[in-house]
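A single chain, nothing else alongside it, follows as structure tokens in the form predicted on its own.
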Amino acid sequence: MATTQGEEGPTTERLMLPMLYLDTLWVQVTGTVCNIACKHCFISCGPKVERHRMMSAPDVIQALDDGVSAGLRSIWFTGGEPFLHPEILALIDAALQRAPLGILSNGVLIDEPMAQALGERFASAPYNLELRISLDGCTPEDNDRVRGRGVFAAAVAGIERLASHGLEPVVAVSLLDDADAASADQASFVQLLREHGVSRPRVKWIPPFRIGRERSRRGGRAYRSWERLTAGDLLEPEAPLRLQCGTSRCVTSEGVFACPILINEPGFRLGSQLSEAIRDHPVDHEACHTCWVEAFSCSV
């Protein structure tokens, strides 16, 4: 960033990235409201966390329609925990009439009726439905020390139910820096998934985002001063494609943000409506550095 002299005194020129087009629309359907409170959650979700409120069904539908008008190619529901939304199945139906849909979940609330309903939609909807379940260890000891007591058993049961109805989820594993980290062993996760009925195991590794609870978690850390993007980085011709925010936006009850990782950062709010947010946007947050060096995208 550079500092310049404006009419009202010194101003800071922010590091900006152009948006190429809208490929992925993120919808924070339950805001920051979640049924669990993971120690490493980078947006600090929990049962009583309403920094971003649950979105109403009409607001979600409006976001979907705005996304279609802007040319979206895929939709992701996230939170918080999307399956806390009382109208989640209707919202899933609405999304699947418009584009492929992915849902990020901790899996705990996927009981037998819900798994059956999701399996039916997976089999019959005009677009693909994908579930991604967070699991940060292959044992209760590894997983539950960061995600909470009993979460491993409930999540694995949810995975097994989904698989029994033909919808095999991707498992998302957070990579942490310390002894609380899940064992980064692809083979162990593959074996675990096969044991619970998943015939084609898929694992997505999530790099550390050192914000929210992860910044202060015992064993975690904040970003270091040098962990920032630079203007030189953005001179690369592929920069808008290397960062997911070059082709995505996140709609919440509190406005539209460049990505779902930075919804608690007011300086990264781009407007009240999606149409206001299809523009250049700042990428000077520390978390942008993680996406850059890891070539990471939440949606791929």
Second form
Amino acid sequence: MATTQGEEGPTTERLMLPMLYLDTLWVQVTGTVCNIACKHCFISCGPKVERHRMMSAPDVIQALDDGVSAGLRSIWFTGGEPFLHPEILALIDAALQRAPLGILSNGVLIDEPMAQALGERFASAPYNLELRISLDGCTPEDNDRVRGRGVFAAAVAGIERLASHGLEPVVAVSLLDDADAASADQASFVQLLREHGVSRPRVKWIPPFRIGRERSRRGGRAYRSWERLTAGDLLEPEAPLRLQCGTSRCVTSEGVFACPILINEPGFRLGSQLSEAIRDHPVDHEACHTCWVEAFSCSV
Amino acid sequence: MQRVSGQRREPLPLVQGSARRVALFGGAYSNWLAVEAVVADARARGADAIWFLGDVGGFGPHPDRSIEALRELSVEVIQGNYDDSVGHSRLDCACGYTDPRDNHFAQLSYDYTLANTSAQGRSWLAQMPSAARIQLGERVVHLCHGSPRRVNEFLWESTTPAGFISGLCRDWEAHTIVCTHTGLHWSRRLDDGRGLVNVGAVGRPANDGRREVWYALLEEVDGRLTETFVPVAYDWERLAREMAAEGLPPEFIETITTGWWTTCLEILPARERHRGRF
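Can you switch from the form predicted on its own and show the form predicted together with its partner chain instead?
The complete assembly is shown below, putting the previous chain first.
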């Protein structure tokens, strides 16, 4: 087991994972700036949260080019809310010229012209375009108690517009383990999507990451002391494939991080450039335990 | 450029003898009638080498018949994930699906295939090589099942960018990479002529509403390595009858009779999924 440290990590030995190769490049195009402020957001985004600032278009394109040089297979835009970026369509075009692109969004800002523009790109870009819209319930009551008043109606309208332009958005649902959890099951989400024009419904379940705002949400909880990876776990030969950080990196305005979940953790900042960050990295955060036990990847 | 190969576990196989026109096919999925038709078509078109890129069983009836066809017709073979699983009597096919519906139908296929493959057939599947390298003119072509780096990696047209292909060719020291595993045929050439060819599958149609199955011919044309995808008709009605007699799921039979995939759809990228009926 390697014993090097994260760039700003503590001086004690850390549990490290070798990086296999860069498959997935995450780009925090709008940083932590979001148009809504969900109660369970594990990176605590919101309208005035500029811990990670919006990235400039040249910085995004530099990150994409660095990723291509590193041999990436796919690009994901996230935030915050990517559709807050004033140059989002140009950034989408730049990404789709290089590789398949996925976009994580709350769907609220996808108006008719944007849906049409995305539909045109889905049909004609050289590579695949995936849209993933967060929805934490099949009713306004269920969804809006964690995502904010009025968000359900706006997000569903966004999904409907995307579907009407030929896109098949995936719905991402957070699995909370208290009264805030969505009361709907997979079949209910599938039915909701069909009712709004999605002919091939897909649902992505997101396990609870008990950090950021989720940690302090009433009904949420902190990690328990035993929720940690051990050196023994990493003896599994496929460990770098089971943990998304074995094949991905996340670029923000503040540097390059091991994954999109730990961007607020200085010990997981691996450098200022992608080329510095393709190396062994620590996996000793409690959130790493969630990815491990759930075999969770943000991307697929 | 960084390596896309990661920690390569095995040395590259030796390059085998030179060929002029190579036929390449994959994913037999127990469709022994299609295997026979494709090999006959390739020979008729003057192929001087014929390679099968793995996954003999699954989906269709009587898995030993496809094994016998490949052996009797002297086809060169490499191993797919399915062959490794059946050959070693593993618990599942290791196809790499992540969705429960995909896995449900994959397990039905796998349990039937494992139960109906003879011990002799399993031994043969277990000893297939995992990759091969052939010479076409001056150029080296690397043959694999999923990708050069993982037997069950899916290389789809819409999710395999040119930069990544360039990295594969460089790291595996090949002009062209040839693979299968997805069941859909496509290719992408880089500006310098290198590239990747996915030969699709002959076991079921290409989710295009046609009943034919597809294979690829690779040869030098005007100094460039060039692939041609060839549709092949076969006796699909007989296959459907045999599948029904074996009690295989009607969803599988519908794919054979209509040309549209009905199962194992969740793994498809949105672009490829959108082209199909379901």
